[in-house]
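Just the one chain here, the form predicted alone, laid out as structure tokens.
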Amino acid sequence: MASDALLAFEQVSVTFGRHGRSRRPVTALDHVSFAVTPGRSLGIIGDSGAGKSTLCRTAIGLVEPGEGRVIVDGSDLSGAPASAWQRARRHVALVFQDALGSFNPMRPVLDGIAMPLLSYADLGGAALRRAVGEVMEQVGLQPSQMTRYPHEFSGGQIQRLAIARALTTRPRLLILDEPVSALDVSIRAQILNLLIDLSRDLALTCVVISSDPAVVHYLTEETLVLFAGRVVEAAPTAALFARPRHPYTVALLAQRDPGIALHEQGLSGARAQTRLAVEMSGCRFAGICPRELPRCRDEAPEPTPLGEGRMVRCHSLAAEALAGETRKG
């Protein structure tokens, strides 16, 4: 992992207790590794059930991994006490998916935005209101609106308020969980452009987690593809969208680009597979994969580098890469 990483996962696994009719434990993250370095924003894409939200919560200490290490700004916080995580969260902020639900409907938005400041800074009265007003202006809202209640704001304004709250502690890393999924198309563009402006003006590095690949394509330089708790492909964003390699990535991006050939069972098959994958010992995409080999059902593929910063977990692509190296030799 990069020594200057703001956030790094090293073989992180998260398993929850017995679930569903089978009453078997559910592995939400399975030996996930990545690093986020300053100035290189990371996107994470995958369908519902892939483990994206669990990854978010693990990154800020709301979920404790069963295995592996979570490193925040150089400090290993695996198994660290709540006080250590609280200090780390000053520099790593999370914007939750349900922006409206993160504000108390019975209190003015001033209270919600100010909450992080009350934990990290000795501010009150006029100084507190001035600090809240500053971050509201940064996200395109008027300080005079801080006395209003959440229901008095539109969906786009609520998202801006949630971003403002995350900015109060001047974090170096901003984690955004489905930042525009609840917004109308016209409002989405405004929020995405706001995030780009904030990243530039405040020297923010972002982790953008979304089930919409287009959002990640627009905002980030690096992308991880998560399926059933495993990273199945990682690459520079431009390269991944120009030429997806893993069969699941091809299927996922086919939602956006009809020109990409999709397996006859379609992405609906991939979504169903996500629910079944926890019971599979081999590749979790086996059963609906157009490149499936006999070993895929029983043997989990290891990460295979394909050059130019790209990694995949796929027996077929690994065999293809090995054959190419053999021909070169």
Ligand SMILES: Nc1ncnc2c1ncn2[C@@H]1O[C@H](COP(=O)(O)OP(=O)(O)O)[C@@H](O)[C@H]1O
Second form
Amino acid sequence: MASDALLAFEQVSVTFGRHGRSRRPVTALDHVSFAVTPGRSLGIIGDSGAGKSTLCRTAIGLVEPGEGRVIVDGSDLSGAPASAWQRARRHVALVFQDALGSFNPMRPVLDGIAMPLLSYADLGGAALRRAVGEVMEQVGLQPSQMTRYPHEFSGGQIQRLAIARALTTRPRLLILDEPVSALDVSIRAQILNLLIDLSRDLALTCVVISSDPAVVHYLTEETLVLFAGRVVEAAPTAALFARPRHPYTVALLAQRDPGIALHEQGLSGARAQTRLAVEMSGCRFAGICPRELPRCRDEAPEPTPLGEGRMVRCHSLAAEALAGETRKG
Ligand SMILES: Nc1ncnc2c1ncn2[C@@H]1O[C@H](COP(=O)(O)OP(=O)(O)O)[C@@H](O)[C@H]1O
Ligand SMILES: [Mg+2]
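Compare with the form predicted alone: the form predicted together with the ligand:
All chains and molecules follow, beginning with the one already shown.
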């Protein structure tokens, strides 16, 4: 695993106890590994329920993994006390999925933006306002608006405010959980372009979570595909979108192409399956997969390297890769 990683997960598993009607535990993350290195933003795609938000919360210490290691800036923080996580959150900031809900409706946005800063610095009065004004300018808002209340801002502006708050501690890594999914299509591009500008101007690396693959395609250098708590494919973003390999990734990306009706079916099946699949012992995509082999139902596929920094978990693709190597000699 890269030693200069800003954030790394090593075999991280998270299980929530006695969930839902079945009262059985849900494995929201199952042995998830990845590393984010400076300048190579990471996208995470997958349907609702795949474990994306759980991954975000685990990355900043709000959820404690049952197994594995979470490494922030080279320090293993698994099981670390709250104070260690508090220090780490200065460098790794999360913009939550519900931006509006993360601001107190009864307080001016100044208070909400300043919150992370107050845990590190004993700032007050003019210095605090200066710091808040600075991050508001960075996200394209007028500092004079800091005394307004959340309801006085549009959806796009609220998202900008949430990003401003994350920037107050000058993090090196910004995790964005569904940064544009609540926004009108016309506003989305503005926020995506803001994120591109911020990454460049502030030397920020991002982890971008989205159920819309196009967002990840636009913003990131590396992509993970999460299905029912497992990483089924990992690859450089350009390569993954040019040629998705895992049958689930193929279905997920094909939803933008109305010509591929067969894949659409696969995808709706995948969505229905996500909730059940966490209890399956074999490949979680078994039963709806067009490439299924007999062993897929009982045996979880291990990661298979495909070259050029790509990895896939699929018995069928592993067999194909092996056959290719055998042919080569
Ligand atoms: N606090 C929690 N308690 C119990 N189950 C949870 C909790 N948070 C998430 N889950 C379950 O974990 C799975 C993954 O959820 P989540 O991480 O929110 O997925 P995503 O963000 O990809 O939609 C789901 O089955 C969800 O119901
Ligand atoms: Mg989520």
